[in-house]
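The chain that follows stands alone, in the form predicted alone, written as structure tokens.
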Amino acid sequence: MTLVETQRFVPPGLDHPAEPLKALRFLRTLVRNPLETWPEALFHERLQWLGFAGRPLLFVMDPAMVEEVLVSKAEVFPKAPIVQRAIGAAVGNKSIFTAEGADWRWQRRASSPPFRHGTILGFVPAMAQAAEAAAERLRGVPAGETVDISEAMMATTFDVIVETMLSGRGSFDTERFGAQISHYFETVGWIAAITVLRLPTWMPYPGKRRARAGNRFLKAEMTRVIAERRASPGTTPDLLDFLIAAADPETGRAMTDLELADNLLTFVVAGHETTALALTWALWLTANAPEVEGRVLEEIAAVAGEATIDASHVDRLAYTKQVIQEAMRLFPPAPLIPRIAAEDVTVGGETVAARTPVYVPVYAIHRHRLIWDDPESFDPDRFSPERSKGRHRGAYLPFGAGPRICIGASFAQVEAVVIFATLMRALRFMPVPGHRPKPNTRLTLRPDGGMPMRVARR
């Protein structure tokens, strides 16, 4: 083992039970942090059958089996009911994320053009502007004080969404918008427990009333924005204009205002949340790995110098992108992909009966001992072209896979590179001694209690 290998940073992990948890402890843990219910076997077995209340469910970790579930047999494995109950309540059931079958297919076809790489590169100036504004805000933090980097990144990526989707014309109360999203996410553990117990949707639980009020506010904001845009179209098209003008190339069908509202809310919530979390974890990991930090700074200086990060720099910031990819491996923004078997089916030689929940535990796959060398360590070089060659596509799933892969994946990756490079060049990020951030899944993988760090000018 080389000296470099012995110095790789290993972030603190979670304690996973050696055996599946008993019912009462399972439910208590599920409400607190669903990740902590996952048994240790998920990190070294190819599949794992579990059961609760007499109902079997299957966790699939083997990359070839993952590919069957998400790619080759995707039609047999629609999204599980928990997606509708947990996410549909937040963003609506008419969006590209929650729709199924023909409703999903035509929306996907109609929505794809604005997410092509060339179009996304046209949004880089807005991304860079938001990153520069964030750097300026962080420069104002008094020396020695801590700042919650997760909140700072949420604000930054929200600025990007407002500029790229709404040309800065959304007039959003950013703080209230973010707070309402967080209030809803805090209730997800309860929603998961109620779904597992197969209890009716009207069941009360802590925070439900506040979350419902927040959802009404978010949807009302989307409806208002769409009405304003229809009344006063912009001169330069943004992503909302693209969605309004979008039509299914096969049928000519356009989105209704309800479908537009659900999709806009989906892109706003998912688009800013997931990228912000990738940036949060990347900044913290890099702050704990001086050699990685040095290589990032050298690359930025060689590619961009002191110039504002622009579209011509993005593809050349290769190592910077690897850092973000590795952060999303260790802390995938979406740590679980829930599916359900629509019919009796065989996966990897395993017989799966109709209506069986089938889970793809992304967090466990990304740390799986049979898939990755030294899986717990922070090593951006594992995404170099040489080491990535031949890697099974079912081994790395930060944006899912197959026909339901995240439509905004390219947008998120470009955005993350632009913001990360801009912030790293401007500021030094320092971990708070003794702070051990704990990943907690609330639909997305957030650091429990935020990510306090110190910042200083370069």
Second form
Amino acid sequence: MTLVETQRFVPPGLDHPAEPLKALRFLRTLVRNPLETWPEALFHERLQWLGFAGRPLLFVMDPAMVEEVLVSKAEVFPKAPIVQRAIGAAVGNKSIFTAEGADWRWQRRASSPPFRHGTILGFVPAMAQAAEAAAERLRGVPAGETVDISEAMMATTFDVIVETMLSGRGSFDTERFGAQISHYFETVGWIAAITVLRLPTWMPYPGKRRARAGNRFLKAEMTRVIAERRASPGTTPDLLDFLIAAADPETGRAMTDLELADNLLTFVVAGHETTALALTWALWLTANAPEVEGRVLEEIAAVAGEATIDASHVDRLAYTKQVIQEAMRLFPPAPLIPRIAAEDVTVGGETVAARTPVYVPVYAIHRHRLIWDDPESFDPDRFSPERSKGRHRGAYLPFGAGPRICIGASFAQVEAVVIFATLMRALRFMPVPGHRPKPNTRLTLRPDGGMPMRVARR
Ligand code: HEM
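Next up, the form predicted in complex with protoporphyrin IX containing FE (HEM). The previous block was the form predicted alone.
After this comes the whole thing, all chains and molecules, with the earlier chain placed first.
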């Protein structure tokens, strides 16, 4: 091992079981943290069959097989029922995230204008402004006190989504909004357990009533914003205007207000929560890696000096982007992509029967021993152009792949670079000694109990 290698930060990992967990232990762990049910084999095998209650489930880790499932045979692999159960319950089964086939295609097309490259670059001033406001709030934290960085990042990316996708029109109680999303996400382990056991959706479970109430609140907020928009349309169309104007090419019909609310909620939640988590993990990893921090600061100084980060800086903040990419490798905000075989099919020569769930465990693929050197260590140079050359597209999937790839991938990457660079230049982020953040899958990969850190002015 070289000297440089020994100095790399290795974040504490989870203990994965050597053998698949059985029965009650599996269910108890699934409810607590689905990630901890993943056996060790997921981190070194090409594929892994698991089964529960006599029903097989296939995990695919081999990048070529992943590519078959998500890209070349995508039409045979729709989203798995767990997606409908966990996300459909909140945003309906016909919104852009949950719909399939023609139902999905027109919604995707209708939503795409705000995500074009030029439009995204036009959003950079709003992103920089939200980042500077966040830096100002964090400057107010008394010296020596800890602050939950994941909460601070959620508030920041929420501001960005409202400013950009809703043209700043929609006054939300950000704190209440975030709390209701958390209540909903906290029940995801139970939803997974109920799905595995094939129990009916009406089954009661802890937190269900609170989650449902939270969901009603979120939908009502979206309905209010839609009504306000209908009453006074804007001059420059934003995402909501595009959704309102969209028509199904087959039937010519527009979205009902309920469908609009489902889609808007999808965009507001998917569009801020994941980016906030990428930033949270990136700030914490960098705080533990002084050499990385030094290089980021040098790059920002060379590219932007003291100027507000603008669109012309974004592409030149190349190392800063690599830090975000590496943070999303170790802690992918969306750690699992669940699919189901719609018919009998082969994947990598493996026969998969119709109705078999086929899962792409992004978190395990990103730490897979056959894919990455020293997979547990934080090393942003993995994403340098030289070392990225020849990497299989199924090996790195923070945004998924194929037709259902994240519509907001470019938006999120630009936003993360702008916010990260602005914050790093303004403040020093420090880990709380002895605190070991534990990743927990609640749909997204959140640090259990938040991410307490210390901050100081630079
Ligand atoms: C770091 C940030 C983000 C990550 C890691 C992320 C991750 C993902 C992943 C993995 C998928 C694919 C799911 C699947 O195939 O089952 C997805 C889909 C989606 N994402 Fe993102 N996302 C991020 C940011 C955003 C943003 C900023 C927006 C919108 C403003 C957004 C909106 C969506 C939507 C609407 C879909 C569904 C697309 C479709 O099915 O056509 N995401 N995201």
